[in-house]
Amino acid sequence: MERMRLDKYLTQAAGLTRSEAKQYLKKGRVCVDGEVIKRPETKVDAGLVRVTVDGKLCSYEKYTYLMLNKPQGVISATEDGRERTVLDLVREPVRGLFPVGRLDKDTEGLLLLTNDGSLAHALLSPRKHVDKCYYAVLDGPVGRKEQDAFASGLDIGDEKPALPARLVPAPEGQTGTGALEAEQENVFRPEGQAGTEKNGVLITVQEGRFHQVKRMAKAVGREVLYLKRISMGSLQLDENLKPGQYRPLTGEEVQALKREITDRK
């Protein structure tokens, strides 16, 4: 287990600054296995012992897993001065969380919230290619035609193509992670046949460049009319999960992603 500073202890435990566990340390507040202990410098085995604020137990993980369903409206960011942000939503204060790549403002769907900075930059980085899956209303059908330029990178105005994706029709009347075994399955609809009355397609790409899924339809003649992330990897959106709602990633769901991001060296 790891050992640290009973001040930095509660930061991450209680969410509290630094200088707020000095003062709560300073005024009797904090117990450690029942004594009250005023020394922020004390060290405690973090997992190991009983850690009470104001007789209230925290419990200490190191890094913090959560998986949300981002609404419409809500800027993926940490803070800003006029947006409502994706921790704006997180009732519980967790200190160092950030939201793991960025999904525009208009689109919804899964964003993982965590202060694990080493899992974050191996799902993001192009080496590692992580598949990130979206299921797309466009405002038209895709055939063959558009599946194949995908497929061989498309060019959308930066200074090197975008990586080969995949464009899959979706199945009738799926919208979310139902809809994940087609394009696991490849299976591709003749040219000119909408997956849905709607147009609904999953496209999955390795990379999270600005506004690409969009940039990408766009480069075949397609605008994006909605657009929902459903999968990371291994995770996959919580349909349970309604908008602006979210849960902690299960012990299975984290070991998963770090799996697969050690397989993908």
Contents of the next structure:
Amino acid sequence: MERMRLDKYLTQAAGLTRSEAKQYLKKGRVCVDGEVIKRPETKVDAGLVRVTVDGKLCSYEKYTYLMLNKPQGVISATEDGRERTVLDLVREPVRGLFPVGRLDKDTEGLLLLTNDGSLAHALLSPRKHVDKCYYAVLDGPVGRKEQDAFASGLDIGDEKPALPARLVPAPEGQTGTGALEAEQENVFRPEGQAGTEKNGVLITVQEGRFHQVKRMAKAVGREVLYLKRISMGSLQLDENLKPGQYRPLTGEEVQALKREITDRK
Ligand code: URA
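Please give the corresponding structure for the form predicted in complex with ligand URA, as opposed to the form predicted alone shown earlier.
The complete assembly is shown below, putting the previous chain first.
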């Protein structure tokens, strides 16, 4: 059982900064087991107490899970002598935080930051086949032929071919998670052209090989001009997050990810 100060508990369970937590406490917005508590140093048993903020129940997680909309120009590493890293974007100090997998410096979109090593390990395990979906703009049209090549497992120059992947045209005007709903039904038109003038496509892969999407596009004769990850398993990029912004995962999002990886033995 983990015993900790109430203000620290609130940083983890309610996504507040330490100073916000103190303010909330001072204003009487926090109840512990039904009683308003104002002292930040009050000790609580993290797994046991019922804490509410403005009447809403908090859910305590031992670990931190942040959804970042990674901007272009920062690297997916914990530290680097020369380049800005994704962790430089996180304002609050969280011990042991690291990015789950890598996005290239020029790739945007969904990046999970956590200090939960076992969840990260399972999400990245090739054996778990967790789908990662990307919105990509290519340098020209693709069609059925390329779609079939993606589906059959492309040779991208590694020892083994890539696992089967999905390539579909992105619905007109959709560059984010809105595209995902239409993704299942989306097929290339018989004449073999993607539906958008921008050559926007959705590419879903089950692995996380180095430059995987770019190398797959190259294997069918195309360059990727823009790349953004929009989902990883059940976790979808929150379109309210501008590049560079992040938020804690909701309890449901964490539970869904955990369920997903335990269901896939
Ligand atoms: N595939 C790539 O080529 N780059 C990324 O950043 C992610 C997937």
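Positions refer to the first chain, counted from 1. Everything numeric here is computed off the predicted structure, so don't read it as measured data.
Novice: For the rigid-body movement between the two forms, give the member of G28, A149, K62, G101 that sits on the hinge.
Specialist: Where C-alphas switch their better-fitting rigid part, the residue is K62.
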